[in-house]
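What follows is a single chain, given as structure tokens, in the form predicted alone.
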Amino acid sequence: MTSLIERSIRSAVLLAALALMPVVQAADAPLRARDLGVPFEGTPGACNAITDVAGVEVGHATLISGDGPLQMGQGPVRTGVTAIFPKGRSHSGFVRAGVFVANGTGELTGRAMIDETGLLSGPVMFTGTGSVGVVRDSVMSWYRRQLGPDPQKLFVHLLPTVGETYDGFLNDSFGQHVRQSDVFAAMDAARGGRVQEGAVGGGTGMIAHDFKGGIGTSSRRLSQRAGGYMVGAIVQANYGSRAQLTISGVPVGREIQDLMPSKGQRKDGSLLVVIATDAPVLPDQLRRVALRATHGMARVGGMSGTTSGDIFLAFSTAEPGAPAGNLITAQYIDPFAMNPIFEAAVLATEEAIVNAIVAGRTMTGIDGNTVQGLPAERLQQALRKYGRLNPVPKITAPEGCQ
């Protein structure tokens, strides 16, 4: 009995020591929330990213230049573009999709067609508010370069899908610094596997819960009993107040009340979420999946402020079925069996948002405006206080993720 008690004590001491160990990061492994001991529910895919849904590719183009006072049209520049291809750059066709708008102070081009037909063509693009037009037009030009001057082939890409969040606290948004070449670079860079997070691509100048935000991603694999399908999410996080920030149930924003953005409060931001799945679901079911991003946002403390454009899109990479004339015979999940997919969408969105914040690094932009990154040790301290910190002795690259 004594030896059993001693072993229990030694185990408890070891776990406590591991929780207090400094983070050791592999040179090629970016810092993510799980690496710090943040506990999450559910089972992620190999990369814990939207690219765990087979075929999905993501690329970024990041624009950072200049310092000092704002000179509109000159900078400083803190912006970029992110491209999310549902079935890869070489695919030229539709996938089924659905959109849900939690708060509409924002823009998602092409949404009317998705609502009407349940179909999405080409990539979903993320950028800053001032660059929606050039990104939209550049997507059309990219496909013209890829497919040639054939109106029949190009017709499917006539209404590109571009979402935005406002980066005007750090970036010369009205200077419209994104160019066609930057959009091409993001699209050309799209790949499967690991996804860069934080201040990259469209997320470069974004702020989340008054910490540096940006791009984040995560995934969940359903149990075999639920079909074994994959659900992945990618976010551009640019919303929320500090007091609202909640991570794994811990009121982190109330625990860390300093490190606020310089020069006072900024305006409400926005949240873009794209959810991908390989489950065979219909457009109306995908609209229901997109709605669940609202709950993932809420788990981190988001409440959709008045000027927050919280717009969520879900698509399925599953083949729609074999056409026979004007008929398509397809299988789809029973509407009353959707709960596992809903849960996966909520959990992946939640973790993607936290990953975006954890990946954020302190950034100074126009007029010396500065947004702090969330310090890893302060986050761990808050989680430890509430008994929510997982012991993490070392960070390693996800097994099977390239």
Second form
Number of protein chains: 4
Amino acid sequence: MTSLIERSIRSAVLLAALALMPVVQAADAPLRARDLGVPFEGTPGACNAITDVAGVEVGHATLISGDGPLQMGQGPVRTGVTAIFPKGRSHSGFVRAGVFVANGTGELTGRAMIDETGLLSGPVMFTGTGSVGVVRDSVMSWYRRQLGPDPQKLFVHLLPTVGETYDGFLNDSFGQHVRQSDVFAAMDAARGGRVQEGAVGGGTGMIAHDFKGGIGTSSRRLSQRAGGYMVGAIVQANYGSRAQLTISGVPVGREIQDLMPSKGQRKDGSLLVVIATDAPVLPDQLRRVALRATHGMARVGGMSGTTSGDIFLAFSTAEPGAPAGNLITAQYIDPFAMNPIFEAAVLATEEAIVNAIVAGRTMTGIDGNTVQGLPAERLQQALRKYGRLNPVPKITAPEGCQ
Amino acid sequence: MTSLIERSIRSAVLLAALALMPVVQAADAPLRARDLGVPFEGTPGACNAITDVAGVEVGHATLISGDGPLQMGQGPVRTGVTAIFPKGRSHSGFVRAGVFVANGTGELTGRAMIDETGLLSGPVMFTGTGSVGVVRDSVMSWYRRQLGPDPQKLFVHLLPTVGETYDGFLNDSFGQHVRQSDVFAAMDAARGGRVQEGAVGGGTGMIAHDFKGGIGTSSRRLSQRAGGYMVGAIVQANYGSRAQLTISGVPVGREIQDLMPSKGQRKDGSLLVVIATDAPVLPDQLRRVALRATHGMARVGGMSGTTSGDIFLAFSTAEPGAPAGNLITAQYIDPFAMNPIFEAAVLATEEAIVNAIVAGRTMTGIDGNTVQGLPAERLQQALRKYGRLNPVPKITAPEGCQ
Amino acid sequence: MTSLIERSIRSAVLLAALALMPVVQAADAPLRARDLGVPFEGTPGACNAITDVAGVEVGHATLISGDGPLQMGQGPVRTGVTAIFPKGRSHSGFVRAGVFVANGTGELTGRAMIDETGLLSGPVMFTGTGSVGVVRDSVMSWYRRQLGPDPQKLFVHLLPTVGETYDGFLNDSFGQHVRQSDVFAAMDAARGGRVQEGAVGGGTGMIAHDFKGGIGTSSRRLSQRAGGYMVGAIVQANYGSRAQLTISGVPVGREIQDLMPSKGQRKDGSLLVVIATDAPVLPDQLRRVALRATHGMARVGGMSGTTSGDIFLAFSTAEPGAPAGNLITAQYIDPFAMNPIFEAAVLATEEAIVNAIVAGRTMTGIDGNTVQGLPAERLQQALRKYGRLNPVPKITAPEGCQ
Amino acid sequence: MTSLIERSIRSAVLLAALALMPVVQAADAPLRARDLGVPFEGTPGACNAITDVAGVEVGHATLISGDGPLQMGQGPVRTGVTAIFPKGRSHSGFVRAGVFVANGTGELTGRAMIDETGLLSGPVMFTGTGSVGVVRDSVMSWYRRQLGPDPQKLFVHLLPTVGETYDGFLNDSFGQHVRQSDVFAAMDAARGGRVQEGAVGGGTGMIAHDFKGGIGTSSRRLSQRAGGYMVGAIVQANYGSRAQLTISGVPVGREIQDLMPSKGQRKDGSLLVVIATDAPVLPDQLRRVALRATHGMARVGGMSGTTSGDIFLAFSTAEPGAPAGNLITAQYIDPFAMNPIFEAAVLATEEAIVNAIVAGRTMTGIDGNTVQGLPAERLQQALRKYGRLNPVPKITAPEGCQ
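What I would like now is the form predicted together with a further copy of the same chain, since the data block earlier showed the form predicted alone; can you produce it?
Below, the chain from earlier opens the complete complex, with every other chain and molecule after it.
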């Protein structure tokens, strides 16, 4: 019996030590969920980001200015633009894509084209609701600058793909502060490798589960047996109530009932998800992949609220095939062999959302409205309570991620 | 001026002669719309039937028995079953397929599977509404007879594809007279070549535009420039009001307001369409092809009534590709090059519906309910009035159609 | 025999006279299809326009400037904006709506919201493809001007509804010439009563069946027995090949093979249709109504080409019901009693398309590209040949249409 | 410090006592998840079953016979039929309904009708894949017995609603053992109150997360503020891998890696869900409710495998409204006020699935294939490990549940 007591005491001390252990964070590498000991399933790529899918490039333009009361048209401004290029900025052509709408009170321009032909051209853009139009038209303008004034070359860029979530709690959304130059800046900034998360780009003014949200990303490498493909996700997380927040099975939202936004619970918000893969998948299979973002969202506790624009897009960077006349020859995955890709899509979406929340820092916007960042130690405390904190939290040092 | 008058007279005499010219019909070759001088666009295949698509086999089982008042469960019986095998009775595997529902108050079992995977196994079956279940289960039984008691082989046949339209004006629909043996008979009877039209198989008790309807078929050969592919359609036509009936642009229904069913205008009924092609087309493109049956229906005046089950399925007999591991390599048509196939689908559907009506013969069913066949001379009279009767009606002598 | 010849001669003379008969056109009332003797089914409202549905207001802003070679960003400009307000400019709230996409290679912003909730706020806007974004954002701005800087009031206008077709054959589409002021002008110009057709507003640079196309409208009054409701349609017609063009069953396109656009047949183009009704119809029924625009298009010969953006929206101006708490009490039409509305939608769409073509006048745009207007006499000639020209063509004098 | 140790000891003793405490089970009341201390969110109704929605009646017919090797057509038999009547056996008419397909490799007859009109007539039936047809046709026959041979009365029952999952690991599925009499037995047995779970009715031969699955049910009562409505779910659970199994956030599947089916992991299987509510909800909102079953499934770890038929149906028992002529007056919930119903649907689905697994008992079927039931103590052990076992497990004594 004595030894039992001793073991109990030793455990308690160890736990206390862990609780006090400071989380070390490199200056230029903000913390991500895994760095805090949050356990996830599956094996991520080098950057644990959508850019692990070769060719994918992400760029942000972040607009933060002003403070104090809302002066519509003047600010304060907490918004931005994110560009996600499937095959890099210099590529002009189609990739295969599919869209699923879990709840449609949002916008994704370009969707009808993808639904009909299974093809996506140009980047997928994320922004705030008030700026969808300028982002859409500016994508056309950017290609005009890029490709020159040639209607034949530009024809493929007539239907840009722009999604949004609503940042009106922190941002002067109706002021429509995004300019063409901001869109160009986001597109010009696109690169592979590490992806900034949190309050950047389109995610600048976003809120998730009543914590500061925004951009998050993650990836999964399929086993060699399943083809060794890469699946990556990037989200703009702006949805969910506190009570629903679940991380790795732990009811974090019920554990942290304080730290609410300054005016109480927000509306439903929205979740944008883009899933990329280098697996050769046909458009109708990509629609199925996109649907699985629903499962990823559900694992974090989301239920797709009635005013939530939960719109998910999946694309494949695999060569759509060499056309010979009207015939295309292509290789693609058997529709009955999609499970590893489905699973990777679920898991990457789940982790990307959690990363968006973990990356969140407290922000004050219009009218002094304030949203709290999720404190790392509170998250760890909750995970520990339910036996889910990974035992040796350490900073992810992604070798090979540039 | 004299020669003008002479030419006028000569034309008038020729027209008069044509008008009086009896339509010759071979005993074993019932008339089809082209035989009567109905003009259509495009070039049909040898049989002007869905069976012009190599591999397609069609079989009917027709149940006609009893007369007089309805005795539910006893009859009278005016129903049947039609089997349409994409690649012949002996083929067991998948073809690519897509479904479009123009108005959904009908049934097509197996549709969810096609929507999800783009794959169809086994035949598409047509029957009356009351017999969908027995036909569905019997398809499984037929394959058990065919392939032996091997779950591995049979697994692909767990979700048979059965469509229906309602034959309750002429048939004891609720009596559910179709038996497994009838389903087997239709499947066993499937063959290529000429396809019986009108009151046969699933079409036995059907009504179209208040004339006797049922099964009709047609095909179109694409130009060599468009790939030379074949597109065929088969319909079970059981829809439409008289006033709407339009044939080759002529308001035939308004020209023939008599010859109505014995109890006045019927309910909306339904239209089943199956479109086959040997063009290599992906499932999402086949859904687009299926949608074009709507245009074909509209050209005959149909508007998809509110209780109409207008369900359209398109499949491709092209090899779905050789799987190597989980990868399939396949050739398919550029989604931007679908127009010739779309047009062929529209035109073949239009002509198939008209063929179904032209093949209709007056039928009396339950309670003495009677539906008139469209008289050939009345149709020709209407076409002539609007300058649309082809000048030299002659019997289609389909060389090469066996 | 003599009398036969005499009658023939007399007929010929009469026909010649009709052919030469000048069509009288009032200066301020451009011709519409019925004015030329084109026969249609059903009974239109006072204006034979979508504005016959009480509350609907339509406004155009038309941008025509420059000539000669394309200087991207400079012009020539042949484009514009059309605003269709369901319940007038001063109404700010929801109406019920439903969308159907016959072929999706186009854009309709705001669609996901309508799909999800069945609700439409603000106007439906038509423009050219290059200007969707500026129109979308400007609708938000217009409401900000209209309603003041109040996020609560503006919230309902976060997802504007903007459709497009591509005017790049005549217009410097990639030059994106539409400005916020043009959008405001179209919205401010919205009124009930007569609707300008042809090369106005969003329809300015459009082409239909290789003739000049653009905006067209029509309406149908339901019988009292069917509720006496009004159904109106407005189209932006920019689709279709010449060979397909069919008017009132007559193969007009095959009869008029000359007068082609200066560089031969165009691409597929697109068809936008908005259908309005004052009938109380639920959103899922409105989606069904929207689908019937497909039948209307098919009656004019359209087949929804593979690059066609054929997107159809139907809305009801009936009061969506008075909410009490979370409960809404509303009256609506039995889903099984939709046929009269379906038929009216088909017929109004058909006539609206023909009106768009009839209203077309020859236009020259970028690079000297020229599209011909359909000459009234050629259309009448074709209809006459097939016995479909109404015997007494007269100018529609719409009493009661302001 | 002493008191801390004492408290630790006291806690440890209490936990040990709880671990040893036998779970008491009444002879006639099989255990359910809550009885074992599994924590769930929300407040269930009296029976914690779909029958808590007034009017809903459930009946089962269970077919278990034979042992040993599969003799196709002879057995062994492990299958059955479940009938779910929205408003009781004696009601013949429509209720509003909506369907969502998360993954479509399954069957739900009657779906097109529901999609189109939003109306469901008769019961929703669950069975094994091999018997969908006989169940469908027998529902028609049952109504013929019930309502008499009157086509007018029977017309509404032409398109029965039958779902399935595949029981071929334990059952002679291709033997098609269900007879009309079995279907009648299930329908005749339908009643309100307690619902049998596990290996009964359609769920007899089913497998969930590699444990014995089958039928499960649960319900949630909305707060008075949200209208006080009831939402209930019933599932036929036949899906999921062991590794994925998550219960109340606990990775139960990874904790219990033994007790696998005799031939290793099964195929994807399928999940059928029916959600009932007495809230007045329109069909398009019910489709949204049905979609939320996806979130419920995801909370138990399911990801909708590629061959999974995950088909979800929601219906409302609220009066669809009194028709006056063609007009229906009805009350329904504001589409923007659906969140409480969505949440209830998610939670009831989640618990119904867990109940199906908890109710599972080890079963041996064809060829000696054996599936293990999830042992209560192993489940409790896993929950305890992660701090999620409810402290005072007690048998649910549902007062008011008859």
